[in-house]
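The chain below stands alone and is given as structure tokens, in the form predicted on its own.
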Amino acid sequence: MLDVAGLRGLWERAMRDRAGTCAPDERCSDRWAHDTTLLRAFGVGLHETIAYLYNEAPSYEAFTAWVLAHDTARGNAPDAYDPSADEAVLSPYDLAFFEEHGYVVVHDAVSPSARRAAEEAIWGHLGMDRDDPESWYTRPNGHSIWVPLLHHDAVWANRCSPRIRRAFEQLWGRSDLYPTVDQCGFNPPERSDWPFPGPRLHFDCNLTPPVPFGLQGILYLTDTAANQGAFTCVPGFHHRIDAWLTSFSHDGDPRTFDLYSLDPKPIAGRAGDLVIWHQALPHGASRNSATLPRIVQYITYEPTTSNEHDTWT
């Protein structure tokens, strides 16, 4: 049986929280940064882990078996990372652009065959026909653009892309990184019976200033025009977020602020492009007013140690 103190602690806290006996300062929601760091080492996502623990209430033995099953599947993914691949992906211009604007586009982040395999996996998972637009709105997971395809070999292959990993290493300035286990996305053209469900502009980070450095990423699996539900962000906001947040210290909630008043920009891209952005940028998907869906995979690399605040605000 796997005996890892962090896993046992997570399981014990979840079971106490589920039973209503968890102390206020040890609730799982207050340890998300620590738990995410631990779980990514096993190739497991935080949300799927919490759902499993709270819905199934497994024994510790069953929980560790579940974790190991996912870790084994990750090891079988094709095109695993080659640690000898250390060629710079981002040029000095790219790095300067990221410093100024808070985002950068990595072209050809994965091979054409790899991105096509992931695209096909998403179509298959959703049970949709690319040639039948009516099928694009028969959503197995309801009115949402999220696709909970987490452990397919094709999505793991993209997570293990040497170019993707190297780009994150350059931006982080370190190599002790793990890929997060994120979802995919399918955003079809908006129509009267299927309005855009979001996510609209938002923050995924803790909003206690100073907001620490952190990265997020999205891989376009198909060509994506600016009006095709493209990833949207507020360029350069990482330079002013702390002052902006301070203005809310006694008046209002920054999470309910109209972020669209901050001049957001849709980022178009080619199939195989990866957009990496600073977590301090307001960001989200956008309305798709084109004729084809936006199909993406969310990919992020994070370090083995977290610099996030433990308490969420």
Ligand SMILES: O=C(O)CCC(=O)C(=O)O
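Just so we're on the same page, rigid core means the largest C-alpha set that superposes within 1.5 Å between forms. Residue numbers count along the first chain shown, from 1. Note that this is a predicted model, so its numbers are computed, not measured. First, how it differs from the form predicted together with this ligand.
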Second form
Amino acid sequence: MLDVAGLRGLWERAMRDRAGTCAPDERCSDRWAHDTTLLRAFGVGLHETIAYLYNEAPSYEAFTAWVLAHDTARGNAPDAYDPSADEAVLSPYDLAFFEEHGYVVVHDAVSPSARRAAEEAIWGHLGMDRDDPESWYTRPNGHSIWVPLLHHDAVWANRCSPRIRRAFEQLWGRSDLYPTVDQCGFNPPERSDWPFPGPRLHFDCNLTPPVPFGLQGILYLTDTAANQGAFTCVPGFHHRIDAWLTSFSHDGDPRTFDLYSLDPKPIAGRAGDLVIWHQALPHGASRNSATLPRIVQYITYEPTTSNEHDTWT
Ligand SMILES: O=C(O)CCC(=O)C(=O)O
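The form predicted together with this ligand is what I want next, because the block you gave corresponds to the form predicted on its own; please supply it.
Following is the full complex, with the preceding chain placed first.
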């Protein structure tokens, strides 16, 4: 079978890694950026691909068929968006706010009908009734706020929103970006039989200093009060992180440090707000002490080449 745009190399590397025979230089960040871009261009999620490759060890033919079965005509490619929507989404004030605080809120990132469609899709996927609070605690996916709904049309429509793409382009200062194929989230009010399961404050990025520029994002599909499980981060920490990491060079582990001691702040928002944050901010969800669930979609755009270190800390 023909190699499809580098898929064979990706499949071969995964099979070698699975067998424990992958050479160290095959795991470099450039290779990672290439492979993740390839998967995003085909419209498949990273975790679903890893689960498929590592759990099922498919033949190359089966893997290619699996990838190609995903609809790639979703408008996720850098040249697929409408140039008429090319005006700035983030104002100079927004950009300065991001520079100072390391996060920014994009209002009306998607239309009301688009966010309602995604919210409906999540209720439907979970098999829950928004008017029946008992149903909010009967999740088929276990005790987690993650909702692995990746390929619903409404979710794809938000992921490819021109306003969202443009905001990420402005922050990255480049346009060779693809949206990650990421999941949704459902964080109901905490109960004694359903304590908040996290994610608590953490970093997803490599903590080898200097921590490079990188972005993450969350779209609020419903109004989200500060006490409603809101996204929480430590504003401004991107300016301090390298010095902070250096303080661990002889003793301690930044991954086990009590990040709650760094003065985190919940970021409330309206339905349709997208919060974008610098990867160097400690961040997480929070416990929901309100009366309604927090319902979100995770959306990030990443470039086709890597600025990350090869050594993971
Ligand atoms: O759901 C949230 O508010 C936080 C999400 C998060 O921690 C992440 O995307 O890494």
